[in-house]
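Single chain ahead, written as structure tokens, the form predicted alone.
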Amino acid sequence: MLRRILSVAAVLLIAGAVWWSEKITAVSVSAGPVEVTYWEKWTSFEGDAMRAVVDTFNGKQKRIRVKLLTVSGIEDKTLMATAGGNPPDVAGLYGPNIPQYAEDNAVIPLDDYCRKYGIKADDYIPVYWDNGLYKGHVYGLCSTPETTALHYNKRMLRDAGLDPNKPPATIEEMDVISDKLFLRGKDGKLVRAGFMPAEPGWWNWGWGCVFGGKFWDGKARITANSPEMVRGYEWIRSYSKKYGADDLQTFRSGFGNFSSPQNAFLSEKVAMELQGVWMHNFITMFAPKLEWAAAPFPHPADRPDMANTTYTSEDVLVIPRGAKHPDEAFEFIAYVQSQEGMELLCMGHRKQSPLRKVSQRFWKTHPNPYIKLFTDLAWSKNALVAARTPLWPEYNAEMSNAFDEVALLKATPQAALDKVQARMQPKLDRLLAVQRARGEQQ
């Protein structure tokens, strides 16, 4: 009898221990915050700005803790991590990555989350909302936006007898000013340039768009060799023929790193340059005494409809497919989209906000004297974006190769762009055939 009582007591004791153990475990799990892993590419002051946003979000509530990790080569590593089944909860990609990631089913659509949190297209300057779309669905939301403008050296223009407060309005005017500013040393080598299409070289794929060209019709036809595209590349060739392709290449090879005082624009080796809103940061850091200004990039004289052309892009936040905590991840993304979160981040980057609603404090305290110019340019009907297609990485490379061939006088613009057309059209045809086979609407 005693043995049976002890046996029952032992069973009850064990059961109680198990119950209490599970209770303790459950309490400890539910009591702790959900850790959201966030991969981002930024370092230096840009990374610090996002860290301030993360810290503010973490401090506002106790349910979620965002862990920010800096990851180089983020677009490739996020794709590999997603394919391997171990992605971060949030990833900070580039706007042009969206079509490829969406097509590969590597990121989840955010439409339902946007509806839940009241995030809608009307909250944004249109181009920044549209950059996160693919086939009508939201796959990414903006973190920081970008536009470009002509940056020019006021002192160099003044020393050449030009009005430093009257930047060129047309391509032709810019070419004339550029001629006056080009300078060779006694040995005949270039020591100063007015403008160079190859500097800084980040938009070599897009010069045809300044002349009205488009990458494709948005449906089924690549338009790399359209007359407008060819005209843009003829303009590129005009600089190589005028100043010498080898001379320009040799001159440019002597430029220092972009993020340094030896930057071509900062060291006053190049007087006029297409650059983004971020350029103010590097002027402040490396050339604070530089006399500079920014203005809309010039348009062809016979194409006034192309005025206020600007290249736009943005950094985007996405939720990779297979993320462990998508709900909590989007709660953080939603905070970044709020006016508070967005202005904290964009002020830290010294960029404009992508939102329509901006506080007066943001405008009054922003250090970039041309911040409203960059904001206004985003509203332009000529706000250019990379082609929204999964083929963009290949297309970009092909257009950049064509630029090099033309700039080095190795091919005519027509021949170089015909080659791009011949290579890219079959790839688009195959992509569309696969999408049709999947029953997707074009």
The other form holds:
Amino acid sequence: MLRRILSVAAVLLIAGAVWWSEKITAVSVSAGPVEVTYWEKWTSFEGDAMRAVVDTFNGKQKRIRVKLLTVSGIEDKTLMATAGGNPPDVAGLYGPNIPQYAEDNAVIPLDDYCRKYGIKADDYIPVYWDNGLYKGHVYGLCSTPETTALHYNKRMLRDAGLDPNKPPATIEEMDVISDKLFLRGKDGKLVRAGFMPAEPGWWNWGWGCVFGGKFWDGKARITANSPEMVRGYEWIRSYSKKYGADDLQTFRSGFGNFSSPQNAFLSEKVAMELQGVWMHNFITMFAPKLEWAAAPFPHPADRPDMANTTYTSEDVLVIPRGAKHPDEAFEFIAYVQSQEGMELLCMGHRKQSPLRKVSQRFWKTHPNPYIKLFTDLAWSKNALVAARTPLWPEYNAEMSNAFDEVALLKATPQAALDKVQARMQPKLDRLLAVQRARGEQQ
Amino acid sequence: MSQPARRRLSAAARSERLTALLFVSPWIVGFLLFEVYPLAMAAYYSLCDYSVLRAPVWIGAMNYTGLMADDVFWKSLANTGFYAALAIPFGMVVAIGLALLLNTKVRGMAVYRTVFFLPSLVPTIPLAVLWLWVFNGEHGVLNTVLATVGVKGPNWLSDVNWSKPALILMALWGAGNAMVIYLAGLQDVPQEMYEAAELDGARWWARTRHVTLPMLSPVILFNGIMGIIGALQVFAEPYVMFPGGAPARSTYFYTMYLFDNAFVYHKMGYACAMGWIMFVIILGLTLLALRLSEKHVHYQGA
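Could you output the structure for the form predicted in complex with its partner chain, given that the previous block was the form predicted alone?
Let's see the whole complex now, leading with the same chain.
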């Protein structure tokens, strides 16, 4: 009998403990501000910039309280949290995620909200608005934008007898300058390079676009092996042939981490690099004495129409499907899109603003001496973006692999890109067929 | 069990059976919920177009036929096969060798055993980052050591011919776990067998060959099967060390392609099909290992 009483008591005890723990950890829904959870991917000073924006927003009103949570691997986690029905209210994804997440129904369209808050395309430099669109709907709004430019080491150019104030205007000029700066040690190993297509390695998929190539026609046709793309990859190969694929690889393997004083550009191992608006921060941090300048990336001599080529991307704010407080979430997003919020954020990141209207104070106090250049580049008709298709992650992997094969001289540019074409076109065909089967317009 | 026998169970026996079932029920529930259910759902999704976020759409065997025509699938399978074919035997030889050495009677043996086991306690990610520096083509420790003996080390991390061997070499670092199991097996070999062999004039090699290895064979079989399962699912180290399987997909392993399909390309159905194919491969290899070992594995008292 005693045993039975004891076991009943144990069951009651456990049940009671469960009930009590649920009670004390439950979020109170009644009084107090609505809590909006926001997942942020940046850390360090870039993370602090968004934290300052969140704090300002929280201080301005009492109705909504944004809780910022720094999350690593934000793309996967947002995907899984959304699939599991418990996503954050706002997630800070990358611009190229938009088509894929919109296609998968993971993020909600923001058109109605934009209308309600008076947020419109005209407020933005076009490319930064367009990066948040998929099939004509707004799915993401810009948090911080980026553009890239040629960064070059003035001292190294001067020491090689070149004019440090005359950066190369064409690819051909850059190749000549670069060749003068390549240097080998007594043992024949490379110790200095002018320019390397593999460095920093973040846009290995994009060199064909600098030569006028396009990823696709925007509708149904992949154009990975167009003559322009092939030309870009031939240029990549020319470096491996001239300086030796192995020698370039060995030299590059000795470079330190990007965010360190051993960074190849900061430690003056490479004189010219394609880099983004953020590079200035790292120069200030790790190599304040570096004599550097930025200029638009060169274009092929016979393609003056490809001048001012720049890679653009951006961080975007999205509302995942199933978010508990979408209205309040958008109120926060709208604050980030205001001139005040955006300038606070972009100044903290030390990037340019994606908005057309920029205060004089922003220009005057911005620490990056080339901030105007980076802003102007965003307006360029050659502002390149990742292909706006849900297939971009796969396309990116294929193009990067083709870069490897060509740079290591394992395949000819034509063969490598033909392979990409043969792999990607059926994937696009299938995607379009699935969309047709769902009854969606193209 | 036949029907009448079950009916003849006494009340006490029935109650006992119920108690037993209750005691194992946490395991049964866990197994059904966290093993059987995901496996079954994975099998179902492998026959669907499924991105996790949209409802699955039945497409029959299309994922499987698609995989058969997917070059990257075959490349990742070949990479994984190459890795397993070298890493398993090498790991076995090293682990058995170490276990034999650590089974000798030397002073301070406990210290040596600890030292050789310690590396397998290092967490994977720091280990992978550490080895990136060991293998560094320009400043790496390995190439510096090789240079002192006049060998010009290769570009381990960025040469397509050396990236997989680098990982195989690195896998030996974790031989400690298998080593401990071999060591336990060695302690189990009856001393009188060695004495008998010695009386017959057997020297060290003959004793190892004809006494130790046969007596160790069940343990070798066990470690071999664990090795197959582990090597075919190699993931964390290459994923950290070689993003995207670079250079030129030479380190793109099966599980990496599976992971990318599931979480980067949002093709969960395709990834589930890959998971099931891997399951069948591992099951097949395990059965093969059991079959091949029938003649060569000796169980004591059997």
